[in-house]
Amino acid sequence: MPPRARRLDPVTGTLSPTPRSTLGRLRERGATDRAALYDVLDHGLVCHLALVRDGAPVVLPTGYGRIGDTLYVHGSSGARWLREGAVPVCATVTHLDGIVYARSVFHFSMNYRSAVAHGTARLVTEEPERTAALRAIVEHLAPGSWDHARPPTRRELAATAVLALDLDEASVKIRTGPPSDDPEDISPEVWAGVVPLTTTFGTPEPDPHVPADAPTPPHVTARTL
């Protein structure tokens, strides 16, 4: 069994590290404040969930959402696994944020912004919590959709099931800036820096059922501003 995990720190504000948490190499580029944690978290749009399933590693792409320092993820309720609970999961998310051209090949990096969470995801099976979480996935996504379409029906929440997964044990890895060239590859005749890379959102395109005239909502538009 791996070690207990310690949770964050409610004082300090503080991730605290477990032997899995820890990082091994480059830890300087390590955040260890919790507010880090949630930023990479609240401004990613999917998280990619490892588990072991049949003896053989497997990982999902998802979306997600967070309520304090809970994760929390959904799938089909006819998935095994998922209505099974208790699964031992790590959950990571990452932006990238530009290319690292050095003057070495050795040197080229990527700057970018990752958090990783281990821990056991138990089955939400309790309401509100399985509500809560459904809403917290959909506006994570799409904030102000929840109350802009059709809830859920009892049939569609049956075919729902619903992973949370405490944010006990997880890290932060941050790079940013140039490349990390050795000085004896300094030289002004090989280019080296950075591509920034954004992630935009584009024009919204409405469903053919949407009439002509019809105004794209508040909730849809500042998602592009």
Second form
2 protein chains.
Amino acid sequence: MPPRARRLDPVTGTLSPTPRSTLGRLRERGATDRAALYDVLDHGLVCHLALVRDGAPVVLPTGYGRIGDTLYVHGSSGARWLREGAVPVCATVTHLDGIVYARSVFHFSMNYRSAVAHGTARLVTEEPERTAALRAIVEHLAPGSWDHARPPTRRELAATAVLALDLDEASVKIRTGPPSDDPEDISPEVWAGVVPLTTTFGTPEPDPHVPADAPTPPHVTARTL
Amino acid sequence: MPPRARRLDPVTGTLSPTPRSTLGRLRERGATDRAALYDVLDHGLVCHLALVRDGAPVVLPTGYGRIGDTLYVHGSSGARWLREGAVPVCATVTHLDGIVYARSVFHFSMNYRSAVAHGTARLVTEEPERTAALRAIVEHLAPGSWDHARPPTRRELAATAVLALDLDEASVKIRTGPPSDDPEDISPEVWAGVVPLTTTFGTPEPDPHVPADAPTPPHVTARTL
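Which structure goes with the form predicted in complex with a further copy of the same chain, now that we have seen the form predicted on its own?
Starting with the chain above, the whole complex follows.
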């Protein structure tokens, strides 16, 4: 890995992309703004976390939480790679907002927002960071739940590994709007446009053991994306 | 990388997981069935494609298509890693179906379906595979569009790199149903259950150059997930 320095400009908050966070192609879609990064991360539910195992990449979906400029993920402390910590990882959060129908197959595309963070994951072993990270992960997945549900026991905590990834090397890409067709392809005969995609929460489905007359608590019914 | 042999049982179609496609934890959630793999892939829109660059993982969202037991992705032929081909990659497709609210923070979870495919990507350079792959990618993203839109020119084809990933080392993980709480945590006072998540297509938004009275074609209006 190349040497890494802190890349967040402390004055403007602008992300200064490194070679690998500059995505190489289509730079005009890069939005190197920290508020945009937080926005993409905070409205996502799953990140795709990649690591290298035996020289090959592995990418798995997982929940996450954010505290300031740190992204936290957790998993079983029985998982070798989570126990190791200090491994290079990449975490990507993607929102798919629409399918872009163009006049030429070459210009078919997607409207999306994605955040990509690179860095060396750090195994979180000390309190109070460890509990704060677990709380952030649960609250990100299900806001209001940490105080509603039973806290973790010592045994459960021992079974859980927590990794931290500093968000100092990150980038955001956003595509919005209609297709980018070549002017000579535009014709009244050929339809083009965007079919938007929306993800929504449905009606909560109580567990079979919840009494039929038990109200669904406000932190669940109020859930929106 | 460890040596790889063909792992698809030709008789039953069952995926025979290798160590890295056996996901290590929670094996009971593994559904090693090829029909389930196709189902997860065919109903997804974006895969998260990971590769290794300078020893560190990089994971990016991208469209894809499937023909039989091959997954295709494409990108700019100006992208170094796409031109190189023959690189170890991992492609993951994830559907998030619900948030699982448990009685203990330890058992909060997600209902999801995910497919993970590992292998060495192959740069597709020969016809007719190359055009078939591009067609599969466009038709996966926007069914019915290949025959509706202008075909690619020689220049556009030259600007496009196509990679193939054999689906012979792949796994599917599925979680469904209510939370897996410990029996002693179940109480009529604490709500638990699932908040389902659904992704739907909205009303097509015509490009500004499409005449106001032009009908939206059936292959667009019929789009469902």
